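In structure tokens, one chain follows: the form predicted on its own.
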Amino acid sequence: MNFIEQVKEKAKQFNKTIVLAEGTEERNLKAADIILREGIAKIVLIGNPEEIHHLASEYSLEHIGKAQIVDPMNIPDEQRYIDLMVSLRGHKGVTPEVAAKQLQDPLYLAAVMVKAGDADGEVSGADHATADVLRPALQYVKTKPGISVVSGAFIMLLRDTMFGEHGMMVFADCAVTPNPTAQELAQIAVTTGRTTRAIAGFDPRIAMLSFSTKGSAKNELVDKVVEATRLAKEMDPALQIDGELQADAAIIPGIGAKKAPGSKIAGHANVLVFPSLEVGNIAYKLVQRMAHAEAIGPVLQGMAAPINDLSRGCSVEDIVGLVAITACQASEA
């Protein structure tokens, strides 16, 4: 059983409700049909009910009738949502009229449904840019208590099983925050640990990466990683984390033992936290292409409830997998 199949089986145990904001988009509908058929999650589709049922018939989808369909032009809980939105963002100029207009946008409606507790998570982005998905999520769902930064993790499945957890590693941040502060980098480390437990299913051993190992180089960039490591340990004292470590010291036992003697992480890391988005994005793409690894993600982390963004080039299978991942994240939340 491959990794995504394992995640799907895990998601079935939680019976979470995931909202698909792009409910009339072909790939979303076909994915919803599979999810409902296999019992991976409950599904809310946002869109015109007549159009959804027509498309389901056109695509020969047999299980869409099990989904809850919410029409953004005729929302049963509209007043409850408006009241919630005004209470959260009235100080930002959100009046009942502004809230009502925002709810006509499926991405805003999906985010507010999650905030209201009517869905456990959201998957969108097949037809929208990442910024469009994140904007309403950040406005209404917001980040977790104690977390101010959103980041993106990739589950890396390597052919060489000597690395990480039998070939599985988690990389972050590879998708969202360009130049995190030490505080933000610490938050990224802690949330990536949570993602690792919820989705990858193993205990994280986190290496905070740099071009220095334990003081071998002196630079303000190194200082940031050292401070981030200290702050992450304060945030979660049970976290297995060490830094600063060079990449080879983090993943090769012999080098780890030589460069960082006494470290429980050096040479045995299964989670790599990069010092900047530039480094993380370059690193995951190099590993993906040159080592022929499978990169699953990005999985967005740090939100108070899971909101995940699809690539606009995604497949039906990608959507099914990301819904399963989102359900697992929701179980952790």
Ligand code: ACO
The other form holds:
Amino acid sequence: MNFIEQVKEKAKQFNKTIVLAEGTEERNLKAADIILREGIAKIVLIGNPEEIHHLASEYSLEHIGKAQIVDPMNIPDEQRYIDLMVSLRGHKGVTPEVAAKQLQDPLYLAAVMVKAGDADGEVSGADHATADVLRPALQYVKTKPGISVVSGAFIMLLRDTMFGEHGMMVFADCAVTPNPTAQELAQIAVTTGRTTRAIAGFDPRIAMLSFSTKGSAKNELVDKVVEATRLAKEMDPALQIDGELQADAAIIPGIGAKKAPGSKIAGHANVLVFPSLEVGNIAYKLVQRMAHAEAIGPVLQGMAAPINDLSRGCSVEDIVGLVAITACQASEA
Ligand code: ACO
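In place of the form predicted on its own, the structure of the form predicted in complex with the ligand is requested.
Below, the chain from earlier opens the complete complex, with every other chain and molecule after it.
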């Protein structure tokens, strides 16, 4: 059974409710039909009910009737949501009028439904940019206690099984925080460790990457990674983590032993934490394209409840897989 099939089987046990904000979009509807047919999760579709039923019949989808449909122009629980939004963001200028207007945007409505406990998680982004999906979630769902930064991990399935955990590695942050501070980088390491256990299903050995290994270069960018490694150990003393390490020292045993003798991580890392979003985003795309790796994600981490962003080029199967991942994250929450 491949990795995503395993995650789908796991998700079925939890029976979580996942909201799809783009409920009238073709791939979302087709994915919802599969998810409902296979019992992977319960589904809330946001959109005009007549349009959804019309499209379901046009695409010959037989299971959409099992979805809960919420029309952003006629929301049954509107006042409860408005009260919640004003209580959370009144100090940021969210009045009842502002809240009512925001709720007409399916991405805001989905995030507020999650915050209100009416859904366990959200998957959106087939038709929207990452920032548009993230903003409502960052504003209303916010971060987990003890975490102030959201980040995005990719589960990388490599052809060469000598790397990581029999060819499986986790990369972060590849999706959200452009230039993390040392404190934020430490949080990214800790949350990526949690994602690795919960979703990838193995014990993390985390390398904090840099262009320097154990003091080989002196620069404030290196200092940031050293400090982040120290802070991550402070946050979670049981975490298996080491840094700063260069990429080759992190993943090639012979080079790790030479450049970082005594390190239990060097040469054996299965999780790579990048020093900035630029590096993480470029690195995962290069590995995906040049090494023909499968990149699953981004799995967003650090949010108080799971919200995941689709690529605009996603397939129906990608949506099904990300809903299953979101349901598994919700079970951890
Ligand atoms: N973690 C936690 N909270 C955050 C984060 C973060 N990384 N970033 C912003 N916030 C909070 C802010 O504190 C603020 O809260 P407040 O309103 O209660 O004070 C709220 O979110 C909104 O913050 P803004 O700075 O106004 O939000 P903005 O929309 O400008 O930026 C965003 C946030 C969207 C995450 C931005 O940093 C971004 O665009 N990041 C890059 C995303 C991206 O394009 N990734 C690459 C593509 S993905 C891919 O290739 C897989």
